[in-house]
Every structure is written in structure tokens, then in C-alpha cells.
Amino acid sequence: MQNNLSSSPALKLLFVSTPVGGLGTGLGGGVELSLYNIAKEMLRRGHTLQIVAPSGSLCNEFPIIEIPGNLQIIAQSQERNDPITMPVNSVLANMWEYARQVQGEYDLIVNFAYDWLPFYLTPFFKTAIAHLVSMGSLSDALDQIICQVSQAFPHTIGFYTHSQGATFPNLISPLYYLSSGIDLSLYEFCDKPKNQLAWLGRISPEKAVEDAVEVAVKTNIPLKIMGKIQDEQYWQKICNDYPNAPIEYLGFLSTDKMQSVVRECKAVLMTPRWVEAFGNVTIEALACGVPVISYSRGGPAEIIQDGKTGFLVEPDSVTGLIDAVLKLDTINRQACRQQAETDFSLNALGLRLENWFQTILHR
């Protein structure tokens, strides 16, 4: 059966979310926004879907099967050569056991978890599994199993960016680079910002929010910080190290509240210590007409048009961030919005995903 928005046959899709936290809690970082937007677009295009996520999920817009169990330890908190571990009564194992039981009801399973188990289980499933890899290489064991799946099941590995994919060794082509997309109608353009900056993301060491705080201190420009505190000790150290910094922590906000703050900022700062797979924050800022200043590392370096929609600076250079802040008046904020509309609409993302899904199924 054909639907009226897509040239692709209508599919029955099973999305399996990240096991590090309930959907909508912010614990999953950018994976949550990606899953939300992809689900929204797949439904709009006439496909049907079911989402499997940990208990405590807060998203009411989609059909969610909530699975109980203990949450998985986040990959970025572990060492590269650590063994693969799962807690007792693992929610990761429980979600994939549920997927195994119901797989016959679906055309395709889409894995959003950056975890070893779904890749290992791939050969044991009769229904094809598409793996959307959400982070760069962090684990030798995970690298190995992803490589094995890319060889045994061609076309099933998807990345956000080439920068992210390049961190994984020995992968077998073809690989898919899917970028990302957002519902642009949810982000309001603002041409006249206030004298303030913004930083968004999970508050954890690999995100290096302290560099953005230092920019605020040295420029005396207020900094609005938004996101889930994933490492409380790390955040308290920043607060202790910069007791008089002109910063305000606003918490983990809904998209509507977040964009209402971001759109009034002169720029969004991105300060990753690691290779960002994509950086949804980047396109959310651009959608508001807000330029992005980022370390030239990972996904943001493939998104930001240096000197036109923001600035790319030498990784880990706070001086570079400050120099870029001083040049913000040269950026046309309308160009930022235009880039988001051209490259990162949900329709464009939907087309890329449909092509990927169909390629897997035709194999």
C-alpha cells in the first residue's frame, strides 16, 4: 500500500530506544531528540511504528512500550578496553527480549542504542535490524562487533556524519550517513538578540561546559546553561571553580522553553572534548537564527559554515572561542535560519531514512 506523502511502501517499524534512561528524561542526550523527530516524520509519511523504551519515559505523543529493569551504564563513563557488562535485570536485555518476541509483527527493527548487545543479537533475529550509531568510537569491544555486523549484514550501519564514522576502524562499506533533522516550525527566528550566550547539552566532562563558563567570565557576557546534569560532582566543581561567573543554569527544558531562551542569545557555544556524532544543538540554534561557535571537532565541523553561520575554532582553545564571540556582528542571522531550512528539515531526513530502510529490506 502506498501513502500520499512517500513513494516508499508503508512499513511497520519497531524503534528500540537507548537503555540509559527513559525517553523524554534527557538522560539519553541527542539520541532522544533524534528518535522523537524520526518517529514523528515516519508517522507523517504514513508508516506505523511502536517504540520500546525504559520505564519512566515521559513522551506521550507516540505509542511506547515501557520495559522495566536496571538502566545501562553510559558508554562515555567507561574506559576503551573495559569488558562489556550489564546489570542484574538489565533493561537493555529486557527490551531486546521483548523485541525478539514481537519481531514477526514488524518489517524492520531500528536500534538507537549505542550498546554491544543489539549488534551481537543481530544474526539471531529473523527481522532485519537497522543500527543508527549515536556516538563515535568509545569501546574496543563495540568497535569489533559493529565491524562484524557491517560485514555480515551490509547496509545496516548508519551514522550521522563522516567525522563520526571515521572514528570506527575496519568497517565494511556501504555505510550510510544520515545527518539529522528537526521540526522547524517549533523554532522561532529572532533577529535582535540580547547580550547573552547559550550552552546546551548533557552536563558531563566530555562536553566541557567549563570552557563556555570561562568565556562568560572573560567577556562578561551572561551564559544561559541548559541540559540534564549527568555528573553532579563535575557540575559542582565548575560552580566552585567559578563562583562569580555570570552564568544561570535553567535545567533540562522542553523544546518550546529551550528555543525561547536560545533565540534571544547572540550565539550558542559548543565545547566538546570528544568527537560529537552530530550535534543536534547546532541545528536547533541555527533554526532560531542563532550562530554557533564550536570547536572544530566532529559533527559540528560538518554543519557550521565557518564565517557565515558561525565559527569553527581550534579544539580546546578558549581564546579561540572568545575571538569568535567578538566577531559575531559579522554573521547574518537570516543565513543561519536559511541553512536549517535547506539542509535539516524533517522531510529531508525522512527521505534519507526511507531510502536506507528500503535498501536494507531489499537485501
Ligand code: UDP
Second form
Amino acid sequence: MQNNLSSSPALKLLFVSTPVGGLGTGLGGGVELSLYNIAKEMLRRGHTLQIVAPSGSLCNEFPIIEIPGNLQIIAQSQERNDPITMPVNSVLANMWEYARQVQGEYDLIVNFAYDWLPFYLTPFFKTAIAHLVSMGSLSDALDQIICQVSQAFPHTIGFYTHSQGATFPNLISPLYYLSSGIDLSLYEFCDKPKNQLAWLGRISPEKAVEDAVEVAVKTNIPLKIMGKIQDEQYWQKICNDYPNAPIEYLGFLSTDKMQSVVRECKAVLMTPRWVEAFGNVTIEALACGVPVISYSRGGPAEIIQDGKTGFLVEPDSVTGLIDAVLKLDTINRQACRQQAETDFSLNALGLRLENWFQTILHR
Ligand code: UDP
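Can you switch from the form predicted on its own and show the form predicted in complex with the named molecule instead?
Every chain and every other molecule in the complex is listed next, the one we just looked at coming first.
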């Protein structure tokens, strides 16, 4: 069947979410927003889809098949050569058992889990599986199985960015670089910010929020911090190390509340210690007209136009961040919103995804 909005035939899609937390809880980080946005756009384009996610998912916009079971440990907390582990009654295994049972009802399964099991299971499924890889390389065992799938099932591996893809060894082309996109209508432009900065994301060591706190201390510009606390001890240590910092932790906010704070900030600071696969918060900030100051590594380095929509600074240099904060008046906030509109619309993301899905299905 042909659909109205796109030249692609209408597809029946099964999206299998991350097993590290319920959809909408923030535990999965940016991949939750990506899944949500891709689902929204695929429906708008006339495709049908079903989302499978762990029990406790918080999403009233789409029907979700909620699967019980124990959550997967996050890959970031493990060593590169650790063996693959799964808890008893694993929600990851349960979600993929469900996918196995219903696979005949779908044209394509899309895997959003950064885990070994769905890659390993790929040859055992009759329905094709597209794998959207949401982080850079962190585990030797996962690297190996992704490499094998890229060889045996060409076209099925999708990354956000080239710098993310480049962290994986020995991959076989063709690989897909899908970037990201957001519903721009949900982010309001603000031309006149208050004298405050923002930092948003999962609060976890690889995100290095402490560097942003140091910027707040040294510049005395208040910093609003938003996001899921994934590592409580790490956050407590920061609070103890900087007892008088001009910071305020606002919790994990809905997109609407989050953007209402972000848009009133002079800039968003991004301080990744790792190769950020994309950094959805970068484009959310730009959509509000807010420049982004980031360490020059990973996704943000591919997104931010240095000197025009933010600043890229030497990785791990707090001085570099501070120097950039002092230059913020040279940025035209309209240019930030403009970049979000030109490069990161949901429509453009939908087109890239549709092309990827069609290529997989035509083979
Ligand atoms: N986020 C949110 N509310 C908050 C703070 C962050 O919804 O209060 C979301 C934000 O919209 C983004 C995600 O958290 O989608 C962080 O994703 P990002 O890609 O930046 O990094 P990741 O967590 O995947 O490493």
C-alpha cells in the first residue's frame, strides 16, 4: 500500500526499546527521545507501528506493549572486556522473545538496544532487523557482534554520526549515518536570555557535569542542571565538592518544562568525557535559539558551527569553556534556531529513516 506523505510504501514496524529503563523515565538517555520522535514521524508518514518497552514506561501518546523483567545494567558502567551479563528474568530477553513470537505481523523490526543479544539473535529471525546503535564503542564483545552483523546483513547497522561509527573497529560498509531530529514546534525561540547557563543530560560520570559546575563557580553565572540522576554517589560527590556553587538541580523534566528553562539561558554547556554518539540536547538547545558550548569531540563537534551556533573547545578544558562563555555575545541566537530548522527537522529525519528501512527491505 502507498501512503500519502511519502513515496515509501506503508510499513508495519515493530520498535524494540532499550532494556535499561522504561520509556520516558530518562534512564535510557537520548535514545528514548529518538525512539519517541521516530515513532511519531513514522506514524505521521502513514506507517503503522508497535513499541515494545520495559514495564513502567511513561508514555501516553502511543500504545506500548509493556514487558516485565529485570532491567539491563548500563553499558557505560562496565569495563571494555567484561563478559556479557544478563540478570535472571531479563527484560531484554523477554522483549526479544515477544518480538520473536509476533515477528510475522511486521515488515521490519527496529532495535534500539545497545546490547549484544539482539545482534546475536539477528540470523535467527525471519523478519529483518534494523539496528540503531545509540552509543560509541564501549565493549569488545559488542563490537565483535556488531561487526559480524554488518558483514552478514549489509545495510542493517545505523549510527547517529560518523565520529560515533568511527569508534567501532572492522565494520563492513555500507553503514548508515542517520543523525537525529526533533519536533521543532515543541521548542520555543527566546531572544533575550537571563544571566544563566544550563547543563542537561543523564547525571553520570561520562557526562562530566562537574566541569560545568566549575564554570558556574569561576564565572559566578548561575547554572540550571536538569536530567536523570543515574549515579547517585557521583552526584553527591559533586554537591560535596562544590558546596557553594551557584547551581540549581531541577530534576528530570518533561520536554516542555525543560525547554522553558533552557530557552532562557545564555548557553547550554556540554562536557562529555566520552565520544558522545550524538547529543540530542545539542539540537534541543539550538531549537530554542540557545548556543551550545561543548568539548570538541563526538556528535556535538559535528553539529555545532564553531563561532556561529556555539563554540567547540579543547576537550576537558574548563578554561576553554569559560573563554567561550565570555564570547557568547557574538552569537546570533536566530542562527541557532535556523540551524535546528535546516538540519534537524523531524521531516528530514523521517526521510532518512524511510530510505534506510526501504534499502534493508529491498535486499
Ligand atoms: N532530558 C529530558 N529532561 C531533562 C534532561 C534531559 O528529557 O530534564 C533528555 C533530553 O531531551 C535528551 C536526553 O535527556 O533527549 C539526553 O540525551 P543525549 O542524547 O543528550 O545524551 P545521552 O543520555 O543519550 O548520552
